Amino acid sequence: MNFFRHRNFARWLRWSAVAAGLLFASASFAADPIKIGQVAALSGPSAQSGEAMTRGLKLAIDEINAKGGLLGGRKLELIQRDDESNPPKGLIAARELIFKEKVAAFFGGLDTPVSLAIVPVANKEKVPFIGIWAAGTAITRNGANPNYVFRVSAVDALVDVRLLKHAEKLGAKKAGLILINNPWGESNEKGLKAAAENNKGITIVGVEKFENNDVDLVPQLTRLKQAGADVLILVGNAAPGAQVMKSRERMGWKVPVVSHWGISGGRFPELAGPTAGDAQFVQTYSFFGEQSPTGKKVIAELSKKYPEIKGPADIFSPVGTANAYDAMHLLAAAIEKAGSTDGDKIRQALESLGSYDGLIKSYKQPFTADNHDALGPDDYVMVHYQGNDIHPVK
């Protein structure tokens, strides 16, 4: 009798252990974080823009986690990889996030060539990829069906229309294009020419290209001047964009400069020198001026999290922070709507999200199956540098 009691007790212990293990496993699964990836320039000349995007993502993630996370209590975890503004490194980083880290979705960084390198693998592996800076038109308009690439940022085809209209507003009639010699420059050359065809008030009189490491652009600018250009349309990042301004200054040419936003992604005022403020460029958001309740909250949270931020002037590369903040909240809403971290379900949820009162604007339906860009030309503002600060153009 004692033997049977002992055997039954042992059996009970084993079943108890199994049950406890199942309960523990279930609790652990519920608590597993949802991994969110980020591929960005976290080192090198564009590291400041990478940090700005990181701040926007982390700010939104902290808010979401403080409210209990997603999908019944799962917290968000940001996994980062540095692309060093290099397309092959960006592709390797994306593959690591997808295959090794098993991210539910991931965000892209500054450079159009890097983003274009990532697009095919995101679509093939069915993992949502959300751009939060790079503006190359083909990033989201990539021909894939279904398309897993979304964007909360500017779009070259729409920015180019705005740049020419602003140049015309400054009194220009003959635009000279000075463009970085890479896919981003090519995207804007195509977009600017298309915009000029629909704008009879301004024509393009010349197109010149430059490389990322060029330090003397006087020959290119001289040809544009000889062609009669009365405005320069600049497309390039901070370092080469600064060389354009310095070459213009050496020539003594006071021609207006209207620029894409690449010059806001680094140390442009320091590199360009005293004429940095002459360049007027596009942004999706400004922390200066009257702010919405969300804007006031974001500035306050940034100041609390980063003590060096005393006000709007201290928020560097502001579009990186603003775009990333809204994009993270939109992704979180999609994960909740999908009820899953499955990539295809998140894609479908992104395409059918309802309204969201964000930082940049109040989104009615940020994405559709046919349009994966949440921002349009009405969401762009023109700004310029005053010292190191970015202020709206009056």
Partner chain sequence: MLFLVPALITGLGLGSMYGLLALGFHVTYAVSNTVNFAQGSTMMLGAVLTFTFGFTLGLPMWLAIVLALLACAAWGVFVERIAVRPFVARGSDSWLMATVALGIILDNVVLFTFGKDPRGMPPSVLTSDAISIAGVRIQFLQILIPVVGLSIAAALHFVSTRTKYGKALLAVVQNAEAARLMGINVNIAIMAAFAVSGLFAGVAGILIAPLFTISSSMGTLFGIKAFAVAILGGISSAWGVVIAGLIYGVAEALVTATIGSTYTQIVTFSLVIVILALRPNGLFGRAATKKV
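Positions refer to the first chain, counted from 1. Here the rigid core means the biggest group of C-alpha atoms that line up within 1.5 Å when the two forms are laid on top of each other. Worth saying up front: this structure is predicted, and the values here are computed from it rather than measured. First, how it differs from the form predicted together with its partner chain.
Here the chain acts as two rigid units, and between these two forms the smaller unit rotates by 12°.
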Second form
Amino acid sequence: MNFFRHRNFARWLRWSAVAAGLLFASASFAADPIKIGQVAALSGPSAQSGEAMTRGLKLAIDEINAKGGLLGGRKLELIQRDDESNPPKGLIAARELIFKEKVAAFFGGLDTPVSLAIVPVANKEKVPFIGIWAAGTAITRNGANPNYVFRVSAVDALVDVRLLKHAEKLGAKKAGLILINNPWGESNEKGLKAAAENNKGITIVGVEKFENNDVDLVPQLTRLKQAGADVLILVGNAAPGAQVMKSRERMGWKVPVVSHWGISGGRFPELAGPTAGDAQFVQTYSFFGEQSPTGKKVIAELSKKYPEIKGPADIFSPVGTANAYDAMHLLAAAIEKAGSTDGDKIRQALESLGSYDGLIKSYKQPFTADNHDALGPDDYVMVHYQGNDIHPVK
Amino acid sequence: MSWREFFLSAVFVALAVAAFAYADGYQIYILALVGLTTIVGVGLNILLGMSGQISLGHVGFYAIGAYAVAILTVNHGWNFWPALAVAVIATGIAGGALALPALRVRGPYLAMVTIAFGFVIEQVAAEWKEVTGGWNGLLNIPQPSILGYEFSERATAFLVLFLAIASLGFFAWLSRNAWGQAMRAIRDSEVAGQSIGLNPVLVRVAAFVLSAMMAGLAGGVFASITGFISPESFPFFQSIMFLLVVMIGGADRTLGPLLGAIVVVLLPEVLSFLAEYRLLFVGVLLLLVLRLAPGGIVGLAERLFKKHSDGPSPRPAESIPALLSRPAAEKLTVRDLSIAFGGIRAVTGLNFEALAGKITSVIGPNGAGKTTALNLVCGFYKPSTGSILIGSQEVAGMPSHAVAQAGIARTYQTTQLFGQMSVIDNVMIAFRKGRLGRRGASQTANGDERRLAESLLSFVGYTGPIDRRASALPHVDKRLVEIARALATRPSVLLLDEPAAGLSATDTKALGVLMRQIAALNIAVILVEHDMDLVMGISDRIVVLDAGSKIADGGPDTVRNDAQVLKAYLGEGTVHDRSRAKPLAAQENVVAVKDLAASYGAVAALHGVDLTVNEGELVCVLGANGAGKSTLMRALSGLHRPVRGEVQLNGNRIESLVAHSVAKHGLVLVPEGRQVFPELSVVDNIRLGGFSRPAAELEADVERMLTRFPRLRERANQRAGLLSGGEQQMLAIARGLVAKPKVLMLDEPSLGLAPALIENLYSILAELRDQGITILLVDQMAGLALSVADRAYILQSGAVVQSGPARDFSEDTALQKAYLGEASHA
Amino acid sequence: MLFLVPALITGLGLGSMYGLLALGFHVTYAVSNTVNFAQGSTMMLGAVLTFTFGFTLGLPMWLAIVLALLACAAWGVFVERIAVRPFVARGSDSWLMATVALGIILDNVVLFTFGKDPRGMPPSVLTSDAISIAGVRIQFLQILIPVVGLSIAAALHFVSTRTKYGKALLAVVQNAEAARLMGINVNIAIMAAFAVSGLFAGVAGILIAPLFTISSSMGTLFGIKAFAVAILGGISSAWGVVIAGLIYGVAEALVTATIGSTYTQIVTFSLVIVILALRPNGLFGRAATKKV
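Follow the form predicted on its own with the form predicted together with its partner chain, if you could.
Next comes the full complex, this chain leading.
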């Protein structure tokens, strides 16, 4: 009875042979432009973070191309792939960028597990992979030698120390952790617990998790309140973070909130409502306040390119844009210095870059062979919202 | 496998090997994913395609397999191969465990159970940190190795290729194996599967376990080839993608999952410039495939390119007596059998015997409990008391597949073939009597099931092609194949439930001959049938039921002349004279039916009926069960679209209108079985009868109905479901009258009512008639119906055989003949 | 145990939303034995459109709500025509996957039109003011949500038992063929049921919007939980699904507040499996009679 099914095999075979041929033929040969890859969430709930990073990368690439490109006139070309916040998808995308697009180097996205999934293939194939958001400690400290993974972003382990210190400064002794239930939350749970062990002034009295789409977090907060927490340490992105703030408001609980940087993007003040300003959070960069010349230039370019940006308040997920902008310029400097798009040479060039006057700060040898993180604890600032503006905490 | 299939498969494998050998690092990974998705797809195809069960949580099994391998290799330093073996076994166990709740639920309920399963697995993986690494997952999962040689990525990909081809081969093998056929059988008809001895629980669990194991196998290799897994590797959405693989490729097609995997995995890569629109694309693709190509790519290709061969006609080869005849004659003995549904006794204290080699018929008017008795005997209902013996073996209370294995086979009133399976496969699976392994095969007489099946088909008189899909057969062939299938279980007792329904006179005659031949094989044949010519012609013994009890038992002549039987069929006769006080003057006709023909699928139920109803008249349509009376009513009321002919209501053609429009035109049916709305109050039921009328006029008429039927007023606010049968009939009539019909049609109003209530009912009908309401009445109680009717029609086998003024019928023997058949001529 | 009171209020609020969505599943299932599996997406549509009409386009709030609800009802009808009816006519179960597909399409179309950026309703009387009872703060919206949820359930009950068209719908549920004979157009009744179902989802979306962030993915998990509720309640029983919604919401909140949020989903979804294994027709559903 399956006879005809097998007979159609013949036709399908021919078709699939053609399809396979097309697939393989489309593998292109590295031509004139230098291809730079980006693997980030371009769809789904984290899509905005991907967009913010894309903006930073494109801004920097346009600047570099306007100046005539790299390596004697070769233009940069950005190749984007969506990881849908899903590690296997990210791995496929990374392989595609490496093997099919033959990128010189590529950038990672928001999600720590996606970056972790990509790390082995980047090291194996010797293609520099630069994290510009995901803060998971193990991404850059992955044990590989030589290590092709770099980062221009915060590192959870260091941020967590800073968060507890800040909580202590606010007079708190008992911290209640309220963490997003995903790898990022878990990375910080580990980091915060480690930080608390080294900090005699503050103890963790409870750990609660919430989902991206949780509506009401009163039950979780009730548990922390019951445990006697006198400060909340919040890790989560703007939308779910706002749910924490709204639930806290609903309970009428006036406890201080110290937060990781997730809430910095995505219209947190609008989402969280009147108590948005109560959350004090960490940033690598703020477009508010006095700007350096680079800062002014970037804001001007952004509003030119994206007309909906009228001022700093319209730059969503600012750290993504800022990190991406600096990372792209650092990579360009390394390619120029290496004089080649060879991955190993770029790695060596990155590890021995000189100083660069960037958006976030003036980098003085941003990476070394041992330290692949360009930003450190001194580069973090504690800020909070006043209306839609972000101001440093006094 | 023919040489051609072999050649093509070899070419395909060679091409695949070449692709795997020359692909670069990205392509090899994608190809490996296609392979892994194919394996999961094949597994899901067994579950969804073969056994008809949905799973929206298959990613859970994939995750269990992946985690088992990752945990054992990373945390415990195991070698890949034993870890993979444990992974497959573990998912098999998980599949079996999930199958247990899944067995009890269907459709959306099953979907929910599987969704919940997927979520629970994902969450456990995230929270069981010490073992699973929590959200950050497990890194550095080793590649397989043999004797210290560690596989390269490409070597692992070749392993995937091998497993994918093996899984496709496994599906092709299972497809032809008894287990695969049993899954399809249970999918197509669970009851029929049981009645050939298949245990649906066993078959369904097997499908779940196999399906889970294949997902676990793929998951285990996936863990190794990606080198990293975390809970986010297994999102809910992935389960939908797996389903998409099966649906796009073509459910229950061997190559479906392969093509589905190619589309689902490769297409997004080829279209990667669409990056962020990928999900949108997936949604649109899914909808399009479901709407336009329900058989998936393979189904579409079959439709476009298939030169379908239905195969040859069956060849008689085996001696049927050698195959079927029973050395020891075993009779069926039913003693004191009773069952009640919700307090109503459907069968009470039934005793009868069916001897081997004899035909025993069970007859009785509609609602007498014949089918219930049949369902009791073959184990679909559990009797509250009584015993059922085959020879001396007690089968009462056994599940129906065990009853079938004990030797009772049956056919169904509406044929229950395994529709998507071929004719020959329908018969072959029945040989096994539920024994699906190798042992089952050796128990057939000489192992060559196909030849035996052909012999059986030829024995029952089936001459059509043996490879045709059973659902595509003409009606008469369905009946024959069903009988062949029942015989294939080599039964001691064969139950036939209305085998002649819908058959032509010639076919019926042939059927009668076949039944005698079957009985001659020393099988006890039990026949439930409405065709009285057939029953009277071939039965050795007839058991007559009425209202759940036996009222007569004996040979055809005894039964035909039994007063109680006549009464049960024809009613009490004209106890009260209800004829009109003064004759009706000639009137215009309201309803005119010309050459009306209707059929159910291939079964013709009405052949060109002509009928008129005049203004103010009461016309009754008489005839035995299955003569087409109810079909006529349904065709007139728009519930059943006729295939030919016309229906005029006051000169307007209405035969093509749908039911609710026919009702609005004023042709209102009071359906068989009352069909009141049980949860609504009595008064609301009446109001709904006037649904199309303006509310203002309606209330007054509802009030009039309550006045006319005082019993209804007493119970106006009770739920209609709580009324007695007689009250429900009043309610149904009131509900019909309140619509102010031009013609009120009543289908079997006396059915299932006590005699006193029937008298009362007919008095009411006479009153309505005298008030000038035009009525078309169908009733099995011929005497009663004639007592109120002006004119009558007799239907037999879907055609009007006689018509005229009602009084001419009263003593007519033609009527009796129509109900109880002619003398024997078998 | 007083500290559990806020969690309890949360549970009742969310539970009545689950119940409301589940009621949408119930209405269509009862009339046609089918559901819009992507009911969560319809809920999202209600919230997104209310925000778009009311704040982006600046229409008066009442008008924004009315338009959003009409759109949700229309979407329900659209789903029935595109993804349900063709499959039912073919005798296929694929409507389940087809409605999933339409849900994916709707989510993504909203993602690209409404934007990837979640939005929030500005604060209003509903969320900023609160009353305090025995030290427990309750926002107006927290009272409003269960009140509206239960009122709608009651309204459904009233309409279906007291009005002509509601009774017609019940008649279709109980006996579609007999309903046809009464002159009731069953196809229209089914469309109406899908419209009502969409309407309920829209109301849930609008009520939840001030508590929640508005984005294209806000409905997904909510929809799945509501489906679990509908199944648990026994999808054929209107009061069953509402009560199951409240039970589910309260159970979820209490598990979180006592055992901790880590285990909430594991416990609730495992319960779903166990309950269905023990009571295949849900907590309040009735078994269908087996016919041969």
